[in-house]
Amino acid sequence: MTSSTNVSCFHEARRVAIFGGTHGNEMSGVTLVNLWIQNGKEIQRKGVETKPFITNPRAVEKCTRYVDTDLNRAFTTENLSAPSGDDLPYEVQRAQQINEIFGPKGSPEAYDVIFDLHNTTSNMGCTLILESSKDYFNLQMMHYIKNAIAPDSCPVLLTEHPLLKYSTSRSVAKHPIGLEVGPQPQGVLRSNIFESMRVVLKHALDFIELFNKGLEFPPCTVDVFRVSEKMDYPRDTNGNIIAMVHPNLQDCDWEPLNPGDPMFQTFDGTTIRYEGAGTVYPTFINEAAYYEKQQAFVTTRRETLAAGAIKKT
C-alpha cells in the first residue's frame, strides 16, 4: 500500500478465499462453501480468482467444532513455525497447511482477502468482524456492504485489543474479514441465516470487483463495536457455574448494558447486576461454544472509525 494526496492506494485484490468449516458444526459456511466448490459461478467476479475452501474437513465430517483444538485460535507464530509432524494436534497441522496454501501469514505472497464464514448461537444478526482499525480497504468494504443491505443492520465487531489475541484462520490474508451470522444452533441450517450470509458475500465480492475496475472510494466513517472485556459466568469455589444470563440480557446483543442493569440470574432467582463504570454493548451473549472458554459474553464500546479514500495502485 502507498499513499498520495490523502488517497490510499492498494494493489488489486486478485486472490480471494472463502473459508467455511473453520468450526465444523457451523452449517451456513460449510454448506455455502460446498455448494460453491461444486459450482462457483455466483462467487466469480471478473479478474478475481475466488477460491471456496473447507478449512477443517475432519471437524466438518464429525459435525463438531474441532477435533483436537480450536482452529480459529491456532494461527500463532509458534504454531506456524513449529516443526511439522503427526504428533502435532490436528488443527495445528491444518493451520500449517492453510498457511502454506494461502499465506505465508504477513508476507507479500499471502492471499489478498479471506472471508471466514461463521455461525453463532447468539442473537448477533449479520456481523462483520474487523481485525484492524487501520485497514482502510476492509473499512471501505464494510461501509459498502452496510449501505448495500440497509435498512437491514450489519454491525461491525472490531477485535483489535492490546491483550486479547485471536490468531484466526483468516489472519493469513492481507485483508482478513470474519462474518458471524446468527442465531443458529450448532449443527443446524436455517434458511434465513443461510441467505443473510450469502447476500453479504455477494456485496463483498461486488465491492472487490468495483475496486479492481478502478473505482475510487471516497473517505467514509464506519461505526464499530470494539471488544473491551470477556465476561465469565459467576462460579463457585470449585469453578462450577452458579448463574445464567439474565432474561433481560438474553438475546439483547448490541443493546446497551448500563451500570445497575440485570446481568445474571442465580439458580435461586437472585439478580446479579452489571457494576461497570459506564455503558457497554454486549455481544456473543450466551454463545454455546464459549462455555468451554469460560465466557458468558463480550463487552464492547462504540466507536466511529474514519477511513480515507482508497483506489487501486
Contents of the next structure:
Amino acid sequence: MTSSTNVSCFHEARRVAIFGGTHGNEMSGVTLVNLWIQNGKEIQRKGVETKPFITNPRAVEKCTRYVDTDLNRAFTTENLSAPSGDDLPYEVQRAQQINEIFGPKGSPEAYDVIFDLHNTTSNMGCTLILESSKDYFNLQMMHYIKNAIAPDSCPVLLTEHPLLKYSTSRSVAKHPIGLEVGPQPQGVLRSNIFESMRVVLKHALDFIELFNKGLEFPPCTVDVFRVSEKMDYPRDTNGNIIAMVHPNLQDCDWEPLNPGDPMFQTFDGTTIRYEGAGTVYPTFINEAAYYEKQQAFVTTRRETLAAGAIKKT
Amino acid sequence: MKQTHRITIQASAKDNRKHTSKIWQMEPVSLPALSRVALCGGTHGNEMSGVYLVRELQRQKLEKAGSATLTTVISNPRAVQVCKRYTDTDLNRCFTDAILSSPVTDATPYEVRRAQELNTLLGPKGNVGAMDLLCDLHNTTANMGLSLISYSVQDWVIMHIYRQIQRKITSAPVRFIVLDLPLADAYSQDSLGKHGFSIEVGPQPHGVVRADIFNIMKEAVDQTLDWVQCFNSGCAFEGGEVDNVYTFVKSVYYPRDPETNQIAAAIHPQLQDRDFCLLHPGDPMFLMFSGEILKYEGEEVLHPFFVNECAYYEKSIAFHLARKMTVTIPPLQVKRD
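Having seen the form predicted on its own, please provide the structure of the form predicted in complex with the partner chain.
Next comes the full complex, and the chain you just saw is listed first.
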C-alpha cells in the first residue's frame, strides 16, 4: 500500500469518559459503570484517564428511563445555555452539570472521547452509533473494533441527519461514541449482553492506547447504515396504536425491507405492507422507549464511508 | 374425590397368556354452567399483550361467548396510562382477604382501592355473586412460553381448559403452574372468580407488544372461550392425565455484594432462557461480575421458572423452582338442573 501524505493529526486522546445510566433502566451500562467506579483496573490504559460516570443517578435509582425528560435529548444549545435553576427539569440541570464536567460542548477543553452505554429492546446486536461522517478518529476506531470482533458483527449506525439527529449526552465530547446493545428488556441484566458490551469497550480502549502510543492508522473504509426516515405505528384518530410490528419484521434489524414486504399486523390479523420507493434497512425495530416518540422503527440506507489516515500529533 | 380402580384381566384362549391392564378412572364430575366470564388485562400496566387484547375485544364489542356474558376489564388504568407495572403498589398482590377487607383511608395506596373496586365488580371473592370464570392476562420477560397459573390442580374447569389449550396450541410450549395457597391468602386478581387463572406469555420486554406473543395470548383466550361455550352447551369432556404441571417449591435470590448491597451477578448464560429445564445440583446458576460461577447446591433436581423476570429484581428474586408432576382429571360435563 502506498503511503499517503494526507494524514489527519489529532491530539492524543488523554481524557476519556464512559457513561452509564443515561437511561436509568438500561442495565448493562449501569452495572458496568458501577463496577468500574468500584474497581477501574479493567478500563485503565497507559497514558489515558478513563472516567466511568453515572449520568442520570435519579433515574438509575428508580430504574426508569428518565425522571422529568429524556437526558439523551437534553444537550441542546438552548438547554446548555439556559440560566441554571431548580425550576428546570432534573435532566436539564443534569445536562448542564455534565457539560461543565466533561465539556463545554464544542470547546477545546471538552473531553476527547465519551462512550455512552445503552441497551435496546430491539435485536440490534452490538451497534456502534456515529454522529458525524467526517470524524476520522471515530471511523478508524470503529474500523478497528469491527475487525477485532470479527466474525461477530458490529453494525455502525450513522445518525447524521438534519431532522433526526438528537443532542446526546456524549455529544459534549470531541469524539462521541454510542454503544447500543440488544435485545435486552428494560430493567433486566442479561449476561451475554453485558459481556458483549464489555468486550467492545475493551477493543475501543485498546485502539485509544495504540493511537496514543503513536501508531499511524492507514486509510480505511467503514460500511455504515445512515438514518433515513422515522416510521410510526399506524394509529386511530385518538392516537392509539392499531397495529404491531409484523412477525416477519420483528427482530430483523439490519435486514433488507423491500417494497411490498409485511411491516405491521393489526390486532385482528391484517397485514400492512411497506410502500416505500426502494429497499431500506430498518433498525430500532420495536424499541420500548420509542412508542411515546412515535417510532416503530427507523429506516436506514447503506453507505461506505472513507476515513483518511490518522495519527497522534 | 372418589376414584375407582379397575383391573381388567383378559385371558387369551389361543396362547394362554394373561393380559393385565390397569385403568385409573375418576368418577365423572358435573359442575354448574359458567354464565359470567371476565377477561382482565393491564393488571400490570406495562404488560402489553393483555392491554391491547382487551382493548381489541372492546373495540370488537365482544360481550358474549355463546350463552355466557363476557366482561372485559383494564384492571390498572393508571399504571397502563404511564406504562408502569404499578403506581403505588403491585395490584396483583392486593387480593388477599386481609387487604380486600382493610379500611380505606387517605393514605391507602391507589392499587388497594382499585383492588377493592375490582372485588365489587368481579367478586366478591369467595361469594356466589362472583364471576364464574376470571382469566387474567400477563407477560413476563422470562422465556416461559405459554403458562397457565392457578392455585389448585383440582379445579376441574381450569384443568380441562388447560388440557384443551395444551392440545390445540402448537405455537408455544404450554405448561401449568400451581401455587399452593389457601383461598384467603391467594393474592392475585384471578382469585376473585369462582374459577380463576392467569395466562402468562413470554418472553416479552415490558412496554413492548410483540405480534408473535400477542397472537399466542389471543389463541389461548380463544381456546378458553371455545371451551366455555362447549362446556355450557353440554359437551362431555373425557377424563385422563395432564402433564407439564409444575408446583412452586421455593424462590432463589440474587447474590449481593456484602459491602455495597448491590446485586453482584447475572443469571448464568447456561440458565438464561432455559425456564422449565432440569436444574441439577452442581449446575451453574449465576455468573458473578468477578467471573466466578455460583452453582445450584440444592439436593433435589427441580425446574426453574420466571428466570430473570424484570419485576422480581425489586424483590431480589432471580427465579423460582418447581417440582414437575402429572395430574389425573375426571370426566367433566355441565350440571343439568
